[in-house]
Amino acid sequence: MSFEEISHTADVKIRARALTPDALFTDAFLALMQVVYGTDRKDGITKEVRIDSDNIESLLCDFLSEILFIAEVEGLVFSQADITIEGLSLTAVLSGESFDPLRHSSGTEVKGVSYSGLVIEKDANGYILDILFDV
């Protein structure tokens, strides 16, 4: 897992970096658990999500879209996440548990995913990502 938030005046800004796109995308699925739920979150329940778009970035953004959208219709706190992306195309096996009010409301309650200074880039060292959940 690498990944750190970023000072941000009103949104949570996260920097991830990651060797290929798929640890990329599974550190911002981590980030975004974390930032949302904290960190007690286990197994139990594994969910599967597939996600096709245009390009990287609204691949990225519709997914965690979809992470959040599952967490809050069927009350489900994920823990890890196997990611494949092939293309344009991502299939996520997804690990976690029902959410329990003790231990997963000390996060912040994230209210979308933002395209609003969405950069992924390649160089030398492998991929960084920038990117910012409204609070």
Given for the second form:
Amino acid sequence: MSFEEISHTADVKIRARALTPDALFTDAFLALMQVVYGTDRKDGITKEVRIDSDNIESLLCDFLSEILFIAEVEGLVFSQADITIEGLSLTAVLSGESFDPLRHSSGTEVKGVSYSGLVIEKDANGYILDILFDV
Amino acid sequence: MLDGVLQTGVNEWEVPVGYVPGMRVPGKFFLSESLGSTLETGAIEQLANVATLPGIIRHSLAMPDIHWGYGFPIGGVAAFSLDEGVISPGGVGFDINCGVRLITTPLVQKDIAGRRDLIEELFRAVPTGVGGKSTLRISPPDLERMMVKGANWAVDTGYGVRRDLIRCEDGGYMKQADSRTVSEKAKQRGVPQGGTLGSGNHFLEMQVVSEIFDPEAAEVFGLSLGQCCCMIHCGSRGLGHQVCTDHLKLLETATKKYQISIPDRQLACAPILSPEGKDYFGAMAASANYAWANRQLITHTTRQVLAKMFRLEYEDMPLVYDVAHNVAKIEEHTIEGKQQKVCVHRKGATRAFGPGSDELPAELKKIGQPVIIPGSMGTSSFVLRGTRTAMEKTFGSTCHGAGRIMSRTQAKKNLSGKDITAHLLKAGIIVRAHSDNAIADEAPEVYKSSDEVVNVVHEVGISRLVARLSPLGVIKG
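Return one more block: the form predicted in complex with the partner chain, after the form predicted on its own shown previously.
Whole complex next, starting from this chain.
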């Protein structure tokens, strides 16, 4: 896990670094879950998600938006994801548990995943991501 | 003030065409010199980006609570002509019709001060925070009616009185709502969340009227010195968030289809009268209606708690007003001397219609629209009134709150939720939230002074001060 929260006045800005796009997306996913549900998250219940998009930025936003939807509607809190990206198709096997108000209420709802300031870049050390969650 | 920004009057500033490439009109914002030190370059860039959108009229505007958001800056206002202009979810936000309302009570400060049992009861009765689910039984057909009739549905169903609707912006619903353009996903999120507060900066606060600036307006609004009130701040919950997400994607395709050049993907847009633009407008209006119904449901729960604890009649707690601060509306404004229908986007800005406006009910026509400005936790909130100056300068708009100046990361590092709670308690303010983190996130220190923000809009004349409200107890998500 390699992500950090970067200072942003109104919202939550996350920076992640990883060697592969799969790992970068996993970091973004874990950051999102941590912002909403805190750090006490267990595995157990699995769920598979498939997303296709037109470009890599949309693939990430669409994936994270789908996670927000599933978590809220199905009452699931995820702790792990096994993500495979081939071209502009993503498959994620997620693992999590049922929402527990006693352990999962310490975070902040994320209203949306923003394209403003979204950066996915590759440099000599791998991939870097900046992404903004509206809270 | 930042480089490249020009002063055009007291508390008035211009961002000239050319600040970013492709600007069609200048940017204009209202800010005092002292608040200028909090201004971020990112926010001014976003203000300038909005000025590049087709059909924008006169200025890209920002109120003194301006700060860095996504798409439009927070505090951003822009009007677009219906034939050449665009509509953008980036000018409304994910939380469609996030807004605020104020209810008065016959109670006075000594009735409520120190009453932790009241705050605990409100916290128990109004679902808050992450995963908060409605205790009301809202069926899918109810949801449909919420999206079409907004607060009207809630009142018809028994969650309020007819008089509440007169005191809501737009009578509590936008007639252009089209629930067919709201996805099944959005509807699924909407059913269990009706009547829930949410998290972040959303709150329900018991307050006391601690100062009256304009006795005539205060009397018309139903406010008197020493009176206790309840302020509710929340929006359209997951339903609105999903509508924004869904339509942002659809409008990205439309942006390319109509060959609109945008400097930020979050400004994806479509001509207002195109099929894609109309679909977003219909879905946004349906979400706005859901938000009005939601605030009406929370009002009902609050009135029930207060009625039971203080033996009050339900009708003893009238609504002062309910305002939206994240919305796009078709409104009539005077453009170059002629009345013209335009699409006004307000993103973290409040409608502030002046005296004589056709949109206002008869009882408010002489004074102007009540404008409700929530302060940050532990600081004053304000009631103002709309003005004719706002109609001339800002398409009838003013600020919406204090505006953040400290990031959440910095807040968590520097401030402890426990210390803040203890400090506020010493000042006579009871705070109840799910976690200390939520309190640190929203501490008074992370916001601009609400006094300074409202003083700017008062001095510029885009709304005028009526009353100050001081907090006594607050529940947060």
